[in-house]
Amino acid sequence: MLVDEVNMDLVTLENRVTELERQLADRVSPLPPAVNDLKHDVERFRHKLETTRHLSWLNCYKELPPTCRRLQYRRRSDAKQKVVREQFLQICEDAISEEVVQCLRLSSFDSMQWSDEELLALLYFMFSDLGLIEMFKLDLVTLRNFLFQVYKNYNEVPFHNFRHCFCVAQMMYAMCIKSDLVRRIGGHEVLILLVSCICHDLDHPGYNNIYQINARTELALRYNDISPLENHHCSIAFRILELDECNIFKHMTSEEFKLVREGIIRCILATDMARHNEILAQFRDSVQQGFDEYNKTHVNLLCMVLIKVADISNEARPMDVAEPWLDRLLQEFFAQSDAEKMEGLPVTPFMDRDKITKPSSQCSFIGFVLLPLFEALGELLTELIPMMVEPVRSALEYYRRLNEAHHKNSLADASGNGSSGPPSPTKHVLKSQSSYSVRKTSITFSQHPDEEDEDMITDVSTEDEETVTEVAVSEKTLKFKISTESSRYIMPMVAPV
């Protein structure tokens, strides 16, 4: 049943009540109390229909025009959240074994092996292990409340969910330990980085900025097409911090909080892939000039690169850890392109299930986007090269060989040799086994068992849609918006890019 139909029925009911009132007024005076009660019930129902955001009580939903349709947000049930909270608080009282600590500091850590409450406890531990609790006098109860409230505000979408937030935070934690970032750039910056990682995809609907802008969703309208999702993630983060019981920064001075707030906003906005080339170019310049750890601009650029690296760091993990995440990401991509086709929107090329393959999309993304970023960071923080850069090079080589095998099999298929079909190329192409995944099996809480040129990006032809990256599409979307908005009264001689 649609809301419009309910409204029509409600109007009919109101007309009938008015007619009944008129007939009774001719015969009975005063009117029976039941008539006034009925009018009151109808008015109360109309008010609830018009003002209640979610209409699950009516078993129907408000239908908006296709260009403004809201996405279905999927949250965990209250019962599930209650259980997770109780177990999280219990685990926080337990010590974490040294074996878990050492594994948590590795890029091979596999979050899929751990429950939600255990991941929350590990996030809590990261603050302690980095010395942030003591350094900033963080209240332990408030920190636990903050982490749980963040957990509640992640949607159950395939990729951009709470577990992804943990993976990003865990990789940031591992890089902080490996590079001794607390000493090099200071505790404030590390606190900003860890909190930013935890909050960087809050309330993500599973459809990216390109969809938000093309579909003119509420978020795109609210933020004028400028990083709508990232602005939304920031907004949700600070709404949580507005809650007194969750405000981990409440002991800071107003000046300290201002700096922390600016840093968190800067870091989360940096995760918008439309700004990728801009941030990378500025960071490279700072390194070439001679990176100065006392230069605030240089440190800000480093922090933006660090969170970007952490956000797209799955390919630095072993294949058996990374590939399930790739499958989840493709699941989100395909769902978005399906929605774009149904709604008559431009179909995002690298998300079209009919035009990409996993190997081709990975070759493009790793070669043009991921590896140049990781190598730029490795040039400054050389101790991260074995942990971050070398596994990504290995992943690129793996997907290149896989892509070649796929094309060879496609050519063999097209030749019509009469065979029943080539075997899957994945059976013959193996990734380097230089790293191993850290699984839960034998590690528990001790008291609670259980080189491509980056400039090539802008030269990628849209005719070969398999190779188009998110950076290229995001940048072109942004440039198109800027172009059309800045030349409102000028007829362009050529189509904007």
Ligand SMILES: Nc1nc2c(ncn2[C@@H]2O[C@H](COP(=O)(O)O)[C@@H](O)[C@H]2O)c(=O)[nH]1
Given for the second form:
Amino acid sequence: MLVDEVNMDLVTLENRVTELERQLADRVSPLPPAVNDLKHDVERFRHKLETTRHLSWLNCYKELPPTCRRLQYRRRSDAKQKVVREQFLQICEDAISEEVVQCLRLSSFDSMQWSDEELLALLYFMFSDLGLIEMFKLDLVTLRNFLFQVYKNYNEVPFHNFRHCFCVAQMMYAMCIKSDLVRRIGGHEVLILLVSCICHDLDHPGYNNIYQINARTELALRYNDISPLENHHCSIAFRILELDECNIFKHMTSEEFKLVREGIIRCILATDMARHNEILAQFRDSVQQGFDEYNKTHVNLLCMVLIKVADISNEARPMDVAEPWLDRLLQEFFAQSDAEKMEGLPVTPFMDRDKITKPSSQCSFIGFVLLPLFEALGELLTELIPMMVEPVRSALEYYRRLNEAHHKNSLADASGNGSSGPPSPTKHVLKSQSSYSVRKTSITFSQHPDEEDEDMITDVSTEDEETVTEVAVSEKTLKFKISTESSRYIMPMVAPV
Ligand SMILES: Nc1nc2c(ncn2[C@@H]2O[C@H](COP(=O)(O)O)[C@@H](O)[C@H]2O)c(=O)[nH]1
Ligand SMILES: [Zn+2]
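The form predicted in complex with the named molecule, contrasted with the form predicted on its own above:
Entire complex below, previous chain first.
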């Protein structure tokens, strides 16, 4: 009875919206946004009923064909790629002004002010500035081909795109310069770190490992649930390097290549957040023992920590650079949790638009995941504290105050004492440290017009709730533990009947 009613109501609702649209279209053009919104709401409602497994009892559910479970990869058009390549090749040998070089060495560098071809040229410059071209006799044409292939193999997803890889590489470059890492850990490790940063999220589909595993995607099946994305990023990197015209390591001896390959695999696989606690604990041990720059295990741990730090270093940047990236990350998170809801999969709590807010998400991520990692690195490389640790502490303070303001507003609203209008904690809380990005000024490259991201999240006004961290959920969902020791538990023998 209820089932029939739901179906009938839905059809009636759709017919009424269509009729409203028809009547208004005769008189008003274009249609008011409210009509389109209503139409989309009804479409979304139907879609939800048709795709949510636990609502299948309403008889609207349609089993998804396997192809729908594959992810929609979004690539740039061939025409756009061609233009970027041509322009990159035109500018890559241009001199970069001292002013730009200084900006590139700061955490306040804002990638959004630069075009794709300029970012490629800046990556190219990093290899030369760190002395890697000379040290490893890297062929320049091959390096350009390699960088362009990498660019082509990032998807146009909101967060895990080419610009994210640039940001991670740029932060690594800044840390290498600040801590003089070429001298301290050697050129090979720095080459491994830079290449790993550039390749660490290649072909990211915008849905994380939790989704891959729960949805049993092609990647999860291929890699048996063991860091499916990181294995994929790494595999794509070495497929690019297999192309002769892109193989920047082709002049290396096989022994040298083997070491570099091992290092890159180690670094990229370390970016799986499911391994965060394990890597941090081992690194802390190495520091407590007395970090030894000649101990290979210690250096490997430092490299894994360095790439992890660079990967999640957005909050070390000034607020005007960091916040748009956070909006993009939440846009990706929400798209994943929406897909999980529609497909009847477990909903990843720290991605759920009904459970988190921007401040609540940052309080738990910075407080429980980011800051402990950054502080551990700061203990060893103390010169990084002002650049990496202090701004993160101030970001945490900022989000804590924002979170409190949000809670107070919610309580006031609930008790009817709230002022009229939506709560806007952002208006009252300012970041304690006035920090701004370095503006792009008098440099060799042309200005890149600001691109407005479609569907950008400006604020997340949902019920505020303490959320579990990504590491905790990832560890629980993803970490594939196969005991290497023989099990002490003996399977009870089934008694013969
Ligand atoms: N809530 C937040 N999560 C963040 C932030 N910065 C990074 N992250 C998470 O970490 C992983 C890093 O791994 P990646 O290799 O996939 O980039 C990323 O996916 C996010 O889930 C942050 O500021 N807040
Ligand atoms: Zn990343």
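Residue numbers count along the first chain shown, from 1. Computed from a prediction, not measured in an experiment: that's the story for all the values here. What we label the rigid core is the largest C-alpha set whose atoms superpose within 1.5 Å from one form to the other.
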property	result
Rigid core superposed, the C-alpha shift at residue 34 between these two forms in Å	56.8
